[in-house]
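Okay, so here's just one chain, in structure tokens, the form predicted on its own.
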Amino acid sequence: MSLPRPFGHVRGEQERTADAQRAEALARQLAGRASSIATAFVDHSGAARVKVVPLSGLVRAARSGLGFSPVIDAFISDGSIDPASELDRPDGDLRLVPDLDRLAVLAEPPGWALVPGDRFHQDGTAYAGCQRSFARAQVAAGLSRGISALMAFEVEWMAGRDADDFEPAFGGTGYGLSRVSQAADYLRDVLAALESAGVAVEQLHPEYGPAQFEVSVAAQDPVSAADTCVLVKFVIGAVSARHGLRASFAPAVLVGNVGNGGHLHVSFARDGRSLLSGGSGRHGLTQAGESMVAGLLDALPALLAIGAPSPASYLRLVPSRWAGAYQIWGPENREAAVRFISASPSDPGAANVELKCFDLSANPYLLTGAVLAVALASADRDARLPAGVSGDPAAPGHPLAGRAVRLPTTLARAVAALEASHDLRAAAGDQLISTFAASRRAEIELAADQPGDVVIARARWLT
């Protein structure tokens, strides 16, 4: 596990020491294994941004860290940067710090690892606007109340043909064994990638769309599973380009088809005991957990614009296409964008909610911090949930066909609803919150008065 930092740590001359003799013992053990250390971090716009070292480059990497510029997260997705950002200027560096608890070495590609950085000022405060730390910070306030998190990303993706536009790789219908013996040999690299890196794999399947696959992995603490969700993209990336193709993880891939997901799952326990089971509310929520969840519910529009920030995300949030289009819950419904999964007698602490409306555009680490921020500023509310659904709200006869609440169908809504969160700003604190903002304002008008193929050719292709 990433040990958890409050906001306000300072990495001192102590931490620093312990650094640099831990990177000189990982060095000696990865002598022969991997000669290039990428250490990254994902920005505002989603993208992983990396530094590489040799392999002796490790241990002053740990140390005093490796320089980048704050204006990385006026980035966005064309590559330029956005004028209005407060973060566009020439002055200024920070200093991005390997987690060595969380090296990978890859078996793909050969000969590299890749590590998380968290970022700090030259004097060792942490940067108020690294995600990765606010995400941290969320697990130590937690931590502090005796509540902790489990979480895990469903990464989904398209395999095309290596071309601009996107050329199915494999036939095969969805779900289908036709699919995997056509895509065998890739799976199993891929798989095989993904455990040499120390991924635990709970399963790989074809999904409904074309090429389309998804790779479910075991739950750890929100900081972790948003390194593995990077890390899962990375190494897929790599096991595609070797056999000729391209990964698309992007929301929407094709114009009138469904679009790649990043559902989030995510468990509460207090003191170590669930609060999603065992409790005497419906379906053995606790008290609890049930303000938790409906804190989650109700902030859900706010959330939508840090887990589905791209404009291309509002192409995949249609109704009747399992992606969480509307502002429900309930039990097992794949339509709703919170799914209940209540404990097994087999598993009784598999209880978990899935939240569907996000997809793997989001920086993970922003997401994961924020998702469990609502839940600790919720716990204590005695917030109760409205009445489950079951059935798509879409469908003609449902009782709440034409009435059920419809989550942002813009990002502009979404970035608003997040702008007026007093939760999310107290958690993140005003930097991060407004520069996000900024980036997502810089992204709406990149596609502004641009059609839907369009929108969705310029992101085909990010990760």
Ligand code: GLU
The other form holds:
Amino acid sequence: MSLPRPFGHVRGEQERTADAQRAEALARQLAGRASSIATAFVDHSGAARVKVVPLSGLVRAARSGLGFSPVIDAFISDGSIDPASELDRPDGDLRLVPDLDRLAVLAEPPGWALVPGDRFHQDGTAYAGCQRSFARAQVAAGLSRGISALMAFEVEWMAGRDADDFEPAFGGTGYGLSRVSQAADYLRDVLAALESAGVAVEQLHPEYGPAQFEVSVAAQDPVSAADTCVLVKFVIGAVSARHGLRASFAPAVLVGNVGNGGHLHVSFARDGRSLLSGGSGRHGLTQAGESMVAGLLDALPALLAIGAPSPASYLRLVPSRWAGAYQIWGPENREAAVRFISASPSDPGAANVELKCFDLSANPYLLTGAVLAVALASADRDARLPAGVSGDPAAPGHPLAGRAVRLPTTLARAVAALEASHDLRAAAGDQLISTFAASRRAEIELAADQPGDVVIARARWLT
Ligand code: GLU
Ligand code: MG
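Starting from the form predicted on its own, produce the coordinates for the form predicted in complex with glutamic acid (GLU).
Let us now look at the entire complex, which starts with that chain.
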């Protein structure tokens, strides 16, 4: 697990020395198994950024961190820097410090290890714009109130041939053994590489879309869940390349077809007891649990700016594709943005909500941190959920036909909701919210007036 840490933490000499000693021991264990160590974080655009050191450099990286310019969070998806960003300066440097507790040795690509990093100022103060530190701080804030969260991202992807356009690499049918038989070598290698990287894979299945697959993993603390999301995408990308394929994790891969979601499963406990089961409310919800879920439902328009942060996200988020386009909740309803999954008699702790409207263009740290921040702010408000919805509100004759509230249908509307969210600003601080919102505005500008197929094509291979 990644240790919780409050915002504003200062990394002093004692911590630097302890990290260096830890790295020395780790380097001995890694000898012969990993020669290249990639320390990664995810920027505002959702791109994982990296500095690589040889194994011999691990101790120095752990002690002092690796230099990274703060301008990186002003990069946008076409690789350019947003000139309007307050971060667009050639000066300044941050230190990217590997979190050695979360280092994963990889079988694919062989010889590599991937470790998530946190960003600090040179004087050791945590950087207020560090998305992973934000998530760690939310975990710490929860624990100080006895509240913990477990989360897991579902990773969907489509496997294409190595071409600019998307040419599905496999046929066969969604959920079908026929697709598995075509893709058997590939899927076996994906599973083996994930397991060997220490990912607790729960299941893998062929999804509904063309050459689409999905991996689900065990729930973890929110920071580790985000680390795992980055790791899973990296490993799948590497195995795909080994097979001469390309994995698209983009929200929309083809015009007018289902896309890739990045659904986030979430549960909460207070003093070790589930807040989503064993209570006297609907479906066993406790009062605090219901209030948290109601708070999340209410905050979805703002959370969407973080969890569906690309113009292409809104080409995925349409009704009747199980993407969660409506601001509704319902037990086991795959058309609802909030799908409630009850505890089962065999697994009473399994109750969770699946936030379906999000996709994998999100920065997973910002998203897990923001979801936890909203839930914590809502826990004691005694908010009540509206009536749960079953069925697809877009279906003819549905009681809510034409009346169910859609989530924002553009990134611009979601960003406006984010900027108006007091809870998220209070938890994340002005710097994180304003630089993130600025980066989204640059993305909106880039996609303005572009037809859907161009927006999709530009984002198809971004990871
Ligand atoms: N691919 C769908 C999405 O865009 C989700 C399908 C499912 O329910 O897993 O989110
Ligand atoms: Mg799925």
